[in-house]
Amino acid sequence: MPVRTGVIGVGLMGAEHARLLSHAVSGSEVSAVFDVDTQRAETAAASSDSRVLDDPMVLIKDDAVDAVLIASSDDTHEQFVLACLAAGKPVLCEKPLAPDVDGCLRILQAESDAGRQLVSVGFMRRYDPGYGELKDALRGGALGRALLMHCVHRNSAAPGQSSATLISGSAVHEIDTARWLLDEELLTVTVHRPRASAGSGAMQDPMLLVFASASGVLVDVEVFLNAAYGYDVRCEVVGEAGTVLLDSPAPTSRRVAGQFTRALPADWRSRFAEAYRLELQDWVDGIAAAEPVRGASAWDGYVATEVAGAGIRAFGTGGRQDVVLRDKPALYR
């Protein structure tokens, strides 16, 4: 029997998830969708051969829904995740797990009370083949111990955002991948403010964040959301005996008129298309096998929110901030 998923929120991201679950992920089908925009919900339902429900809580409790994917607005995440836990249903929640630390902690408590991990958080870069190669290179030992990690996260345009969202909405991906790649926590953060781009409006863009890990690895993250030229994500890990670099991949390159060029993706959808598909396939396979969460857990979602919060405080004060994590519940050890 396929895993029947209910999708809450079918905007840009949720509609793509519904499409993948219906047409690109094996052992999966979409059985119901909900969105505050009825027309959007009907369009997604038609393309995934599913039903439109007019209440997200009804969707979560529906007997024809085995698992729930949450891609609605950030402020709804905690409420819907807690409802999924109360219903005993696996849930994949797009980041953030909750917009604030207190909400994340309430989810951790509810999941601990349930006695089993049901919550996955959508940090899809863990499934990107390029990041997977970085992880394998570090595990293999040929690089020696990691010393430095350099990250670039640039968008072509992101109008109307606040300075804090550069950290909580964008750099949070690098926060999660740094923890995952290094297998350790980030303990301090400093945020530097270079001259702001003329195209950034009232927000501070770009930013440079510098984290220190538990073992002393320094991780710098450049976030530039109005870089104008395209979507560009890169990561380099410097080890004692060598380096490994994840560059922006392109399927083709051109040599024409004395120039060598590669195309850049327009946004995150094309750059991480395979990561999203692999993430959803792994989620569905884990549910079908009744296995624990395989990707980012609720604990990972909490830590990302906690570290991002320290980054926002560092941005506000101009000084270094410590990251203070709560004790990890036994369920996640």
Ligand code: ISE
Given for the second form:
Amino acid sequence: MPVRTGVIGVGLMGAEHARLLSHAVSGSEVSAVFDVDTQRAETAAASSDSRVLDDPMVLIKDDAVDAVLIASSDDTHEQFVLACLAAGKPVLCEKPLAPDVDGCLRILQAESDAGRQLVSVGFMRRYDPGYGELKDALRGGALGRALLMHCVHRNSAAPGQSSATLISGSAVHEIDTARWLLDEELLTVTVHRPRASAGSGAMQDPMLLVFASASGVLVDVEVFLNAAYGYDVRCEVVGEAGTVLLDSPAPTSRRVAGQFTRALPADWRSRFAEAYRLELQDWVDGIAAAEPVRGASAWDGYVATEVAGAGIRAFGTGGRQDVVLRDKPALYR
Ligand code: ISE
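Alright, leaving the form predicted alone aside, put up the form predicted together with the named molecule.
In what comes next, the whole complex appears, and the chain from above leads the way.
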């Protein structure tokens, strides 16, 4: 029996998830979709051979929905995740788990009360083959102990973003991947304001964030959302014995008219297409094997929101901010 997923929110990201779950993930089908935009819901249902339900809470409780994927607006995540927990259904929630720490804490409490982990958070870079090679190099000891991480996260455009969402919606990926790669917590953050780009308006763009890990590794993250030239994500881990650099992958290169060029991805959907597919395949396989949380957990989602919040405070004060985490509930130890 395939895992039947209900998708809440079929905009840019949700529509791609629905497409993958119905056409690229084995043992999976889309059972129902919801979106506040009925036309978008109809389009997604038609392309995934599923139904449109006009109430997300009905979708969550539907007997033909085994699991739920949430890709609706950030401010709706908490209510839908809590409803999935109440219904006892595995849920993959796009980042952020909740935009605020209190919302994340309510989810941690509800999942602890349920006594089993059902919540996954969509930090898909953990499934990117390139980031997997960085993790293997660190785990295998080839680099020696990590000393520094240099991260670049450039979007080609960022309509409707703010300095706060630059941190909570974009830098948050580096926050999660740094924790995951280093296998330790980030304890402090400072934020530096370079000269702002012409197109940045009221947003501080680019921005340079510097995190310090528990063992003293410094992680610098440049986020530049109006980079215009393309979508460019890089990560270099510097160890005592060597370095590994993850650059933008390109399937081909061109040598034309004296130029050697490789194409850059247009945005995160093409750059991380394989990561999204692997994330969804692992989620579905885990549900089928009664191990519904194999990727980032609700605890990881809480920590990411907590660290991003410290970054936003550091941006506001111009000084260093400590990251103070709540005690980890027994369910996540
Ligand atoms: C977007 O929301 C994402 O999650 C992408 O992965 C990230 O690269 C982009 O900067 C965000 O706006």
